[in-house]
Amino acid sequence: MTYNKEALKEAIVQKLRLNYGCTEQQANDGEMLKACAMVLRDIMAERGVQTRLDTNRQEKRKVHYMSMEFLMGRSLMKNAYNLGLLEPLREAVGELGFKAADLFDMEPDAGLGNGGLGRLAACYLDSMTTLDIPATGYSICYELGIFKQKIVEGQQVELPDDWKNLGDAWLMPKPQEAEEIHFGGKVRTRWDNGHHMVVHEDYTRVLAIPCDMEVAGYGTEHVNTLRLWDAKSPKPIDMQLFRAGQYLQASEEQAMADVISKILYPEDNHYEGKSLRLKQQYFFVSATVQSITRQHIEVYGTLKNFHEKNVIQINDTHPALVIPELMRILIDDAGMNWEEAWHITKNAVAYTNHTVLAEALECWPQKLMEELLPRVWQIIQEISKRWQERVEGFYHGDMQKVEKMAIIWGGSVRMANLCIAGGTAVNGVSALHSDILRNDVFRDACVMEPEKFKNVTNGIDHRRWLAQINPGLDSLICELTGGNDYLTVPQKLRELESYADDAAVLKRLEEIKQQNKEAFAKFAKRQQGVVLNTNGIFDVQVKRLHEYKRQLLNVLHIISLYLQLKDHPDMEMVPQTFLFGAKAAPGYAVAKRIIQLINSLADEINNNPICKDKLQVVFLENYRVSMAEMLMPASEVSQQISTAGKEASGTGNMKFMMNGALTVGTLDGANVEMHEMLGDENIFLFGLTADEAARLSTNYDPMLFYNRDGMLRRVLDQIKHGFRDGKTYEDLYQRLLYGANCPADQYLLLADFGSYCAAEQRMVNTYRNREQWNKMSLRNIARSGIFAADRSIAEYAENIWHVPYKK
């Protein structure tokens, strides 16, 4: 069926009557939003059925993308855009008496992720669908997802984020495809006619109910699926206990199951938290592998060709248990021997590493693994033994290398090493990151199996992060390049560079940026009552709050500007509006203190008359995808200032670049490749390189920088003494100079402070020359096509998954 305005109107009216028992005149905004979502969902579901039929008929290899996070954001506008129905939907909604913009704005973000990892997964699912790759994403259907952030007296407070209240219109529960997950219990083994039989008994059962979310590609009939698993107990309420008045005990098993899919990343600084996290990961993995293998058998009748028709991509170490779980099914359920099962598993699983930080290379206590997953633990032991024998043989008994590469060692199970041993490919997500994995983090494994290690630099969904969120820029690009071909051929953006000397084009580019700044200022006023100075440079740092991302270095620089302004109140100054947005993990005390410091500084600066129209600092509350969609087009400076060698890639840096913001950054992550594309003249680099940072860290004394640099000393003393709100930050002062259960200034803020301030000054001086600035902005946009997710997915398809894709 072809959908136009009239067809959409009729379908929406029918949804209102059948699902909500009301007419369009009686419906409220929430009911209209859900009705629109259901209409688009039906269109995608019909196409999805046909996609799956074609895939099975043609026996195509399928991609299964497993990630603990999928930060989808809002879906109504995105799905309408990809389906080519955005304008007809706007018109249909308008003629039914509603404003489409209001509906788009009221849709909650699907908070199924924490940051870049989850947003990357969402971008990749869009690109896989657009490139006609048969793919399914898998995650948990978190009831609350990432928390809503509220700032109270400068401090972060976490509130529940009930995104499903309106967002569940996209979900299609499929209880008939539920899978049963087993925890605890004990394992018995016996031999039967020469076969080793394994019996798992006395376990606790949890049901995994799939809730499918259809994903439309752009310019294609192809539709893929995001399968989200919801946890439920298979046992009903104990009516005997309920009748006896023991209400809580009667529903205890249900509550224990429900908590698995309650919230993203429960705190794990205690045993109960670790146990819940491991339960989440195995629940997610076991449900997924059972579902994949069951569907495969329905088509082929055997699992012997599983690796030929399926590839499982695990996004970071969270889904690493897919390796022993697939082995369990192949051995215990399909009756294969170890060698055959291992061959299939190794050729079906690939691993993407997203970090070099030791804290994020997951390790689980051996005792916890034994108690919760006894059969999986047995399989991990066997994998570990065989892997260790290989390592010992290759390195001639060098126990230092054996210890480093071991899967089980010192009472811990190392998930990254499990991924390396059990996968067909290991890839980093930027050229620098992949080099660090090969030459440092996983060096010994790379020497053993060099062909296994690859690189796929991250990419972003440019249809969403440029065309959809920045319609002014999209219109200009289409006009200058002769159409919208860049939506499927992002390299077409390079044609913009021929206009770098066209004064009229540069003027329009500047006008578009100013309009976007004013639009974001209205958004900020509406969201949190702040009045932004749109004449100031919008200097932006938005990302997860972590010490290595160095929001604190940004703060040190702003304090130095403030102190200069206090010394010379009449000094001429290009106005600057510093915008921060970040959520800190609830248990990350230092990150939460940095948020409090930013808010103290904002209070100090924004209430001092000498800063009026010169300096402004704003912490944007509850940073999320929908806010980023407003902020990226308005940003002029992108802060990408992590300690060199610590950021795997970054994707925010790409979104800023694609929207014409200029980067102030270190040579870290994908900044390295951005610099290769832009040259020194179109980016503001500073600081130590990864090699220099590594060398300095071995013998680093931050006090040398404190004593040598008078301004740095004043800045740190200001933090120690505090601000007008009466709050002092001596703990952060001590952490930088002396350490506190950690090395002093372990992310080298003081070493890079002088270079960073100089880069910021170069940026401000360049901003004064509007023609030069706009040329640089245009070149950033023109050269950003390489960072489209379509390019990343094409590389995965060719080099790792070995599946065809639409070129």
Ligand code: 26Q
The other form holds:
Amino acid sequence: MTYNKEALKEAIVQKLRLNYGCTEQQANDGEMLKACAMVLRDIMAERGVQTRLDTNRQEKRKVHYMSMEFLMGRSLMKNAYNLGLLEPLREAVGELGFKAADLFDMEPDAGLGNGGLGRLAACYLDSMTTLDIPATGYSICYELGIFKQKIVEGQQVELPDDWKNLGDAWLMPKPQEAEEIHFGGKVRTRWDNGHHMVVHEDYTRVLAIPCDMEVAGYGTEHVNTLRLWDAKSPKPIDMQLFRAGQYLQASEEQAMADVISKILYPEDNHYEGKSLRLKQQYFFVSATVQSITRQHIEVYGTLKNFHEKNVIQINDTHPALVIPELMRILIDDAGMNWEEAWHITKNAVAYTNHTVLAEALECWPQKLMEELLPRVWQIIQEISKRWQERVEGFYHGDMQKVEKMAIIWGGSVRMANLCIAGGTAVNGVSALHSDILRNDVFRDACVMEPEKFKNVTNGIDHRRWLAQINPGLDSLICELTGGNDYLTVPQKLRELESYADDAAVLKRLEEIKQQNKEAFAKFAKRQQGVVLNTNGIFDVQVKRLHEYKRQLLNVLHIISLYLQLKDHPDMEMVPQTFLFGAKAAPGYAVAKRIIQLINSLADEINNNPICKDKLQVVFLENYRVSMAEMLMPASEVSQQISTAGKEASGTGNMKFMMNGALTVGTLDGANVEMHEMLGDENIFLFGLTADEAARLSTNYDPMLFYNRDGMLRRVLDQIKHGFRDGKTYEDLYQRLLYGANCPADQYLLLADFGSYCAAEQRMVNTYRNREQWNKMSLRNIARSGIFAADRSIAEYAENIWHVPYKK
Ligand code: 26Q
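So the form predicted alone is up there; where is the form predicted in complex with this ligand?
The complete assembly is shown below, putting the previous chain first.
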């Protein structure tokens, strides 16, 4: 059935009656939003059924994308857009007496992720569907997503994000497809009729209930599913304890189960060995593997061809337990021998690495695993033993290599090594990052199996991150490239380049940017009462707060501008509006101090009359997907200034570029590919390269830079003494000059300060020549096609999954 405005109207009215017992006149915005969601959900559910039938009938290989995070953001506009129903929905809603824009705006973000890794999973789900790949995403149905951030007296305060109130209209609970997960207990082995039987007993049971969210592709009938697992206890209450009057204890086990899917861990790029996190991971993995194998058996009646018909992609090591869990099911449940099970497992799992930061590599205490997952632990031990024998053989007993590559060592289980041993492919997420994995982090494993190590540079859903959020730019592109083919052929953006000397086109680009700046300023006023100077260059750094991302370097530069302005209050300058947005992990004290410093600086600058219409600094509260959607189209400068070698890829960098912002950045992550596309003339590069940074960090002396540069000294002293709010930041000053544990500042801020300031200066000078700037902006948009997720997914399909896709 094809839907038009009338059919949508009718369906919405029907939903209101059936679900809320009200008419469209009586319904409030929330009910209307949910009714619209349910109508689209129905359309997708129907197509989802058809997609699955076709997939099974044609015995296609399926992709299973496992990620502890899916940062989906809002869905109403996205789904309407992909289904080709955006305009009919707008009209239908309008005729029912509501404003579509208001409904879109009130939908809560599904914030089931921290940042890059989680958003990547969401973009990939869109592309896999658009390319007609049979794929399912899997994650946990966290009751509370990433916390909401408030700034109170300059400091971050975390509030719970209870998104399900309005956001659950997309979810379809399927209790009949629940799986049972076993924790703790004991493992016994016995011989039964010559068979070695493993018996796991006295375990605690937890139910995993799937809540499915359908995902529509663009320009296709294909629909995929995001399966979110909700944890519940199988027994409502312990009646024995209840009868004994021990009411609290009676519901203890139930509470234990519920807590597993309660909350998303808010640490980004940082590992902590918390037992609840391990429970989440196994809960997630076991439910998913049971569900996949069960469905496989339903179609094929056996698991012997499992690897031929399934590939499981794991988003970092967080779901690494799939390897022993799949082994467990193949051996204990399907009765296979080790070799056969290992062959299937190894060919069915592939691993993407997203970080080289030592503090982010997962290393679980063996004790925790042993107690929580006794059977899985046995299997890990066997995998580890066999892997170690192989390494020893290959490296002729070189114990240094054996130690580095070991899975279990010194009482810890190293998840990355488990993934390397048990997977068919390991990939990094940008050219530089994959090189660092091959030549440094996983060097010895790569020598052993060089074909296993691949690169797939990240990409973003350009339909969401350009067409949908920047309608002005979308219209211009369609006009200039003769239609909207670029939506499915992102390389078409290249055709824009023939307008690089067309003054009228460049002017329009500038006008679109200005309108987007005004629109963002309105939003900022509404959200936090701040009045942005829209005549200033919108110079933006939005991403998680982390020392390696160097928000502090940005701060140092702004302080240097401020000091110059104080020296020469009448100095002529291009107005600049510096925008920051960042959440800090609640336990990351230094990151929280940096937020406080940004707010102190903002307070100082925004209240000093000499800065009026020249310098402005704003910390944007609660940066999230839906804010990024407003901000990217309005940004002129994209700050991508991580210490080279530390940012695996970055994906915000791509969103900015696609919306015409120019990058000030280091040669790190995907900035390297960006620079390759743009050449020196269309990007503002600065700083040490990854090799130089690695070399310098072995004997880095911040004092050298401090003593050499008078401005840098003044800037640092300013941090130490603080600003008009009376707060001082000697701790951060110390950190930059001496590091937390000498010899330090691993992030080399002072070494890059000079060249960063110079790059900013080049950027501002370029901005004075608006035509030149607009030309560069156009080239950035025109050359951003390679950063479309469709390109990334085509590479995964081709080089790792070996599945066909729509070309
Ligand atoms: C691990 C164990 C326990 C608790 C939390 C974690 C954890 C959670 C999230 C560890 C890491 C993350 C997130 C990492 C992440 O977002 N990495 C980013 O991935 C992007 C997509 O590939 C890259 O573009 C970024 O460069 C990378 O930092």
